[in-house]
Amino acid sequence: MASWDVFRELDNLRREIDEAFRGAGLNRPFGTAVLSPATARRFPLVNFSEDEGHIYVEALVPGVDPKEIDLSVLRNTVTISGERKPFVEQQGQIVHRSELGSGKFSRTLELPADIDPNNISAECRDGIMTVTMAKAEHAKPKKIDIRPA
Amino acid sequence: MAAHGITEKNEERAVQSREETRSSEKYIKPAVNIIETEEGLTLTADLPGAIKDALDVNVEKGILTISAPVNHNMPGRPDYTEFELASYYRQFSIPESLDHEKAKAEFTNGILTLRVPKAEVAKPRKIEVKVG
């Protein structure tokens, strides 16, 4: 079932642009003021993924102490916040290199089918969250027998 | 000094390949910080989803190589995808004079601090100058 599907293709393009509007400017024209503290620049990356009972959504948080990630979910969205605590700076040190970021973060996905809230896990590996979250039962794709008449 | 907020952008996070007439393996160039303070240098860097007991950091000439490979399997079928994950690989130019036998590597969190303290020859030291 990897073939290539259009729906999904456009939902994924509708996800971009809604992620492009999201940070668009600090005047946010096309959003309410009163939402969580959006940053401009998503953090963390998301990957979905699903199976007929399961959806599957893993974020990349290095460096974010397990404990300290905040994961609530709302009927079809689920939002992960946190923060990733700045490097200690010493005294007299010579920065040769700074790649890496910090800060607080929130982020807010909508996932592509009704989840059962009570059926919810996470875990947290080397860096990578993985949410494990069941369909709720009218998601399920049904098997229907068909008897012989 | 905190000029980089969470969400910056890093360019070389992308997948790459290391060498392309060589080889087809492909490596992901972590982000990393180096900092350097009067007792050695520390580097940090990003290494989500490395396997810690093959996480490989070397010094060999004067170059510093970090590689590790990555466990990565995502269950079901994918719907949408943000990060690919492939094994990282990056090298540095680092002094002669630091004491790589002292280095000290951990990995927590997905994040690699690697320590390796300054050759006492090396140490800044303070010498008195007494005025006859």
The other form holds:
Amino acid sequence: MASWDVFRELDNLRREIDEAFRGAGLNRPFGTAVLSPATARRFPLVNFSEDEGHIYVEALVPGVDPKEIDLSVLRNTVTISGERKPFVEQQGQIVHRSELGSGKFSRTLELPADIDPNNISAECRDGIMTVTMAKAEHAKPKKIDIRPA
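Structure of the form predicted alone (previous: the form predicted together with its partner chain):
Chain alone follows, minus partners and molecules.
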């Protein structure tokens, strides 16, 4: 059973309002930065899928050192947290845009099934972290043979 989260509801409302204005050809004049407090809850962006035996999370973490990412699993949730370091301006350099965003982030995803906490792996390549979690034996589908009567 999913719990009600006021911040998630407010974030959904904000996205719906943004979509409504975008559909009218208007954009908000000051879009939120990638890792502002409002959007940090949605960073990193993820793909979330499952098959018969595993649950997969692909998280977009460009510019984040994999050693700086904290991945934890507690019951039916997985949390990805870390920090994207800020852009460092070099002496004599003129910065025209700085849109990449920086700061701490943490995202918690509710898993659709129980997992085996001893059978989780994660790797990071080209800014995408892939987490593979084996489903707990009791959460895997079981084929039941039907005997003719």
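Between two forms, the rigid core is defined as the largest C-alpha subset superposing within 1.5 Å. Here the structure is a predicted model, which means the values were calculated and not measured. Positions refer to the first chain, counted from 1.
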By the 2 angstroms cut-off, has the C-alpha of Glu137 moved between the two forms once the rigid core is superposed?
-> no
